[in-house]
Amino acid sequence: MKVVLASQSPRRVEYLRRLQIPFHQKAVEADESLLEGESPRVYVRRVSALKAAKAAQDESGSPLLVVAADTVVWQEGEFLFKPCNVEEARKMLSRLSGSSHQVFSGITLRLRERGRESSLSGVAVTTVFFSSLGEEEIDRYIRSGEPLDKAGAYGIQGLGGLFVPKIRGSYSNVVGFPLELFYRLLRRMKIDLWSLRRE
């Protein structure tokens, strides 16, 4: 089976290459606008499910099993996307600091076998609380460049993960890429994990 991954995240690459599952990276172009009036948790589903069926279009044959994800960051009724700039990644930083949020994820399944179509979508959820971080710290994580290209400016994985003393939920969500998820995706389309791996 041919698997595609949809997202140009070296996050979700990583995990997928932990898995030992081969795959085709693919980025897909799918709009992200946000609706009005439109949760945390449909907004990551829509947005997950755009980019597996823009990415499955784009590829012929079968058998065919196209992932893709879409994770936000949430905090008292906002939506904290990826910041545009230092400006912004430090507003979000000090408003992270010393409370808690949530990151959603959405992850989408698209599997093409003998003729056939179907797609299957799941959210994942994860509170993260954070320290209470000084100017000097939020300046000094800016200048590493991490917070710009993260959704809420900062990454659990890499530095990021010294200003979270705790979450609630799946970690590997907070990175981008909830595997508890995916595996039970996997299971309810009736796709057996072990035998996509490279053994």
The other form holds:
Number of protein chains: 2
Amino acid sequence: MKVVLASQSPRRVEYLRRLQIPFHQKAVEADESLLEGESPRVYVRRVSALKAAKAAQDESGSPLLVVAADTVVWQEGEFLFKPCNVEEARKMLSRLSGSSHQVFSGITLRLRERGRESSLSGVAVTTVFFSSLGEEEIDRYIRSGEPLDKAGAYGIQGLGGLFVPKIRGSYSNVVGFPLELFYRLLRRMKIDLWSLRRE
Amino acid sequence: MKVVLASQSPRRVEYLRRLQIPFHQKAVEADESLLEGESPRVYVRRVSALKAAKAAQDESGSPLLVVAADTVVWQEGEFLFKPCNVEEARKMLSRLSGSSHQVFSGITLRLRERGRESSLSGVAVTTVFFSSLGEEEIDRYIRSGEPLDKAGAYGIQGLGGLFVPKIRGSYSNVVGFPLELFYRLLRRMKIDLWSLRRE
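What I would like now is the form predicted in complex with a further copy of the same chain, since the data block earlier showed the form predicted on its own; can you produce it?
The complete assembly is shown below, putting the previous chain first.
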């Protein structure tokens, strides 16, 4: 079975690699704009499904499994995307400081087999608690360069981990690829992860 | 300031590297036997302090910062150490299946400066929830080779992450080096992590 990861995120690539599943990586252009009033749960599910459908369109082989994911940071009713500049990163980090927020990831698996296509999506949610950060600390962190390409302006797998005493939920979800959800969706599609692996 | 990590754990080494703190690695032989009736909290604190003291003994330089850690898995009043063989790994995984357990890490920082030595220890605790595992799944996981050198017979940063829908507490603690605790202890010792870094 050919496995395609419809993502450019180095962290998702790293997770699939660590599982030792051979896969092809594919960049997809999907319209990621928010619909009015859309909740984070509905949004990440819809966008991950959109990415999976786009990636499947361009692939002719069978059997084929497309894996797509989308992750957002959400605090008090607002989405925190990737900061556009240092000023925006500083604002986001001040907002996260001393409080908690949620991370939502949607995963969609799209399977093509014997001429049929089926799709299954799921969502994981994790609450992340941040320490109280001083202005100097935020500046030092921004100067490290880590915040600028991350949703919510932090990376929990890097220096950002220094600021997180506690999470409640899946950790890999916060990094962008909820492993246990992925495994669960595979099982529901009757796909055996262990035989996908190159042992 | 010379930084010494008194540990052979590749995961602790990896964490310090990711923080971009230059350090020397040192293997220490400490007596890690449990005292009668000792709680996991007291145990990891004591053993991490013991490791730090041992490592400091052999170092003559100043200023010197020794970092030591110890991690244990604990479930329903029992310690789960590294399994000695496949049979023990299978027993541990069956025990963890479908329930929760605790991971405790102690960190000790030992600082030598201007002829004085001081030491500070702290403990982090995380609750880890495991999915229900089938026998076949446990066998496949054991065959991957991952469980055998890990306390509790799993590695959350590898395939073991597939079995963990949720944690409550620090993730890096489960891996063996609680980052936020490390940062907090440094601050309490008036050591600025950001200036230790090689930027």
